[in-house]
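First comes one chain, alone, set out as structure tokens in the form predicted alone.
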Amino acid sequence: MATATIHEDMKTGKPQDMTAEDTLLSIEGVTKHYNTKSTGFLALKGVDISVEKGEFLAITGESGSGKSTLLSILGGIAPPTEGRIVVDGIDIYALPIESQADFRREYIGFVFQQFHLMPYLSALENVMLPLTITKRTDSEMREMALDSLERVGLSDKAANLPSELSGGQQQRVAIARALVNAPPIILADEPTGNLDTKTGADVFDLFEGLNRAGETVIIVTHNPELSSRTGRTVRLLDGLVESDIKR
């Protein structure tokens, strides 16, 4: 479904506070509760957050403080129990069903700690697979899926499976794959979690060059070292937004 499509359903749903002109993402009153046999477990307790086009946000936290909670539901995976999300002035959640998986196609490039590759896909297959529900032909998904790997820097390796490439290299193509749509938003949980210092230090690096280029990056990490370099640090304890320092 087109933008324009969702922006339509938006429209039939509940009326809509327009955002500020460069608010991309609007957080607004977030709480999440889960019912568990013996008890229930609030992980976010009425968080507020806006966050501007060209951001780059790292949410940080104790384990157990609701930034992966928080990212779901950030990505239209998972609703919250009170409160909305707000991107580009479509309130997500209102939106029916099968327009929020139009929404996460458009709008949500996601990056995860585990690289989520097809083993028997090529890295450009894998890359392409987003495109795959689209009306685009066979040549312009190739072809955007290899402008996407040439972006971080793996062009010459399209052709290998991710039993061939290192675990930053198999890391870059999870990101091709995330911008191939080129979605607004880029979401990152821990996408550092599973490499060591050095790789994940250059995976880094291309998520700064992804935000130099305009992308807007929100990344969910534990490392101090790494949510230092980026523009803007939320951080999270028991459920609640503890700081927010802009840089």
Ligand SMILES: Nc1ncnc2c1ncn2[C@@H]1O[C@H](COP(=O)(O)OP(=O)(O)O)[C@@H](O)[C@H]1O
Contents of the next structure:
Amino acid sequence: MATATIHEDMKTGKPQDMTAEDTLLSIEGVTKHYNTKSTGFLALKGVDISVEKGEFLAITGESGSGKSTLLSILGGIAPPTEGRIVVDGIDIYALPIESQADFRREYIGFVFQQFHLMPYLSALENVMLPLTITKRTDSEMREMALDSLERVGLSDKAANLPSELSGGQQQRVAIARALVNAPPIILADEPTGNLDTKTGADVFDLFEGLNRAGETVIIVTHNPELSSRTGRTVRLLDGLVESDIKR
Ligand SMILES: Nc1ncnc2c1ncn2[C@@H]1O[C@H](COP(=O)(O)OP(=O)(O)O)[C@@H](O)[C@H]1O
Ligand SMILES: [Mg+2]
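What I would like now is the form predicted in complex with the named molecule, since the data block earlier showed the form predicted alone; can you produce it?
What follows is the entire complex, opening with the chain shown before.
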């Protein structure tokens, strides 16, 4: 399993890391203060959420409530101002910077609203990108990327450029790229936000399938119909958890 490498040497073993057995990820007392030119802004005001392995969690809330901020902090992209993120026993921002990059690669697959594909690379090459800094041969990387494209039903489009794909297909390529390192956690920030209703629902089905196959999936969505299909919905309001409902 991909999770082994940084885990053993980075686990602190301190008492506060001894969370419940099924807890994969915990957000503990997280605040985020943005320094702006005029005044600062407190985007997260103290968020505590604990997520179990295999959960399918939706994060909802109005624009500006802090959803993207929370997801970036969770994914190891931006440190919180206060509090910590513990994933699989690892206090991720206590890691040295280089290990934080290893953490992201091994644990997190990130999917964005705006696909973020390289326009001059084929679907296959886009999916291979996260592998290029690992020590793998070209044929290994191709094989892994093809497997990943197959999981999203796009093996027949491997040679196509993003511009030759529909929006839904581009998002599938982005999902394949997120999956290629076999990370146990998928974070998706409004992944259906740029897609029409039907295409968005299809992409959502894909996340549902990944969750059924064992992935822990955290998805930000404005769409109540979609969020009602997850096992749990956390609603943010002005940087605080307004409700946390398990179904
Ligand atoms: N880099 C930044 N600098 C200053 N303020 C920011 C920055 N990023 C986000 N914010 C502010 O923080 C709040 C939460 O933003 P965000 O997390 O993007 O919310 P959401 O994803 O729920 O729409 C917003 O008021 C936003 O304007
Ligand atoms: Mg956002």
